[in-house]
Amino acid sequence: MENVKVLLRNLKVLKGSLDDFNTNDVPETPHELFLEWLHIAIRNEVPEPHAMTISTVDSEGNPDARVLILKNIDENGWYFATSAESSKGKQISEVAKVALTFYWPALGKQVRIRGTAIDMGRERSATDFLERSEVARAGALIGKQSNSLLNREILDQALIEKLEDVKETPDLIYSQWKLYCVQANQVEFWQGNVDRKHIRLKYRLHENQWVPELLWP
């Protein structure tokens, strides 16, 4: 049998020539350096550079993650929205205290992002689920994210079913979608160095003023 350590050992890390990240000039806010780094991953092609991973709790402290879109950012926070009926919505509504990790390998950045996850209400939730394509609102709107499936042909028939309905009522709204805002109180970027000179840059918010400062690799 293959010996997997020594495969993940040989495996090869932050190949490549990587940015520099001069830390001497860099904007107030978190919020404008992690559009810089957004428009440089995709100015660089990255796939998916929106896709982050996003980790909570529950009541017990168990701790949860999985992949999803980010669908906005701005001077309030990170924007994400899902049912409140799934197994993030129901934690979220426990422990509304969040973390969002971005990492794009192809240029050995990553953004880490800690906070608390702000209901944004039903108008903006109804406006975000409204956006989402006919097959996304469909698949929204079967209501059962997370439950147990007993076979792929109930899903598919289900599918059919809702989609129909998106059809003929264009403006259906699944009640249970909410756009959340994570508003954040710690913001860290992360520059990979072949070297292992990684640099660390996290904004700490203090009094309603961000601070930046320097961490060690």
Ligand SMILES: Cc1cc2nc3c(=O)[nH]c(=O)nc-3n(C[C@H](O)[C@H](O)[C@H](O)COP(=O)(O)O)c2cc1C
The other form holds:
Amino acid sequence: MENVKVLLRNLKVLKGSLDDFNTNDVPETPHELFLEWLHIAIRNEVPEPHAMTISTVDSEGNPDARVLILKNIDENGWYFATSAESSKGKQISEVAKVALTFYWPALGKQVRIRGTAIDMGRERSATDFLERSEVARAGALIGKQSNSLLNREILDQALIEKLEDVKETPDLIYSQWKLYCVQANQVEFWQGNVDRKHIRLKYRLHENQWVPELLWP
Ligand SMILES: Cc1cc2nc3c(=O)[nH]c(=O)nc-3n(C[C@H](O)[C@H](O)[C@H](O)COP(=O)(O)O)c2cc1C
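Having seen the form predicted on its own, the form predicted in complex with the ligand:
Below: every chain and molecule of the assembly, starting with the one above.
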């Protein structure tokens, strides 16, 4: 049998010429620095640079994590949207504390955000919902995200029906769709280095001011 341990050990990480990270002159807020890094990722054609892992905990403190798409970022925080009926939706309604993780491998850059997911309310959630493609709206309108599915034919049939509904009533809104904003209290920027002198800069929110500090790698 193949020796997976050897196979894994021989895989390379943090390849190529990675950027330096000048920590002497950083923006006042992590939001601005995040945008700078996101633009670098987009310019460098990092695949799906807006994909992030969102970690939640359930009411018993058991962690959970999955990938979602970042919808927006502004001075208030990082936005994502999902179904309130899903596992993550239920977990957030019980414990609103979440973490977001971005990793852009070609750049050796990681960003870690810790904070609270705030429900943006009915109107903004509806606007986000209507900005989705027809098929994405149809999928969401079925509801039941993260519930057991008996077989794939049921999903196919439900999608056909909901797509017809969406075409007939283009402003149909799935009431359980929620847009959330993650209001951060800590944001860490990690720049990998081939010589393992990784650079870590963490912003902490202290009395409404962002305070950056370096961390040991
Ligand atoms: C690249 C990528 C993007 C995704 N984007 C979303 C998204 O924006 N919203 C969403 O609800 N699920 C998205 N998913 C699916 C989630 O990872 C997850 O499977 C689903 O939301 C159910 O999660 P839950 O059972 O923890 O609630 C995405 C998955 C991938 C791999």
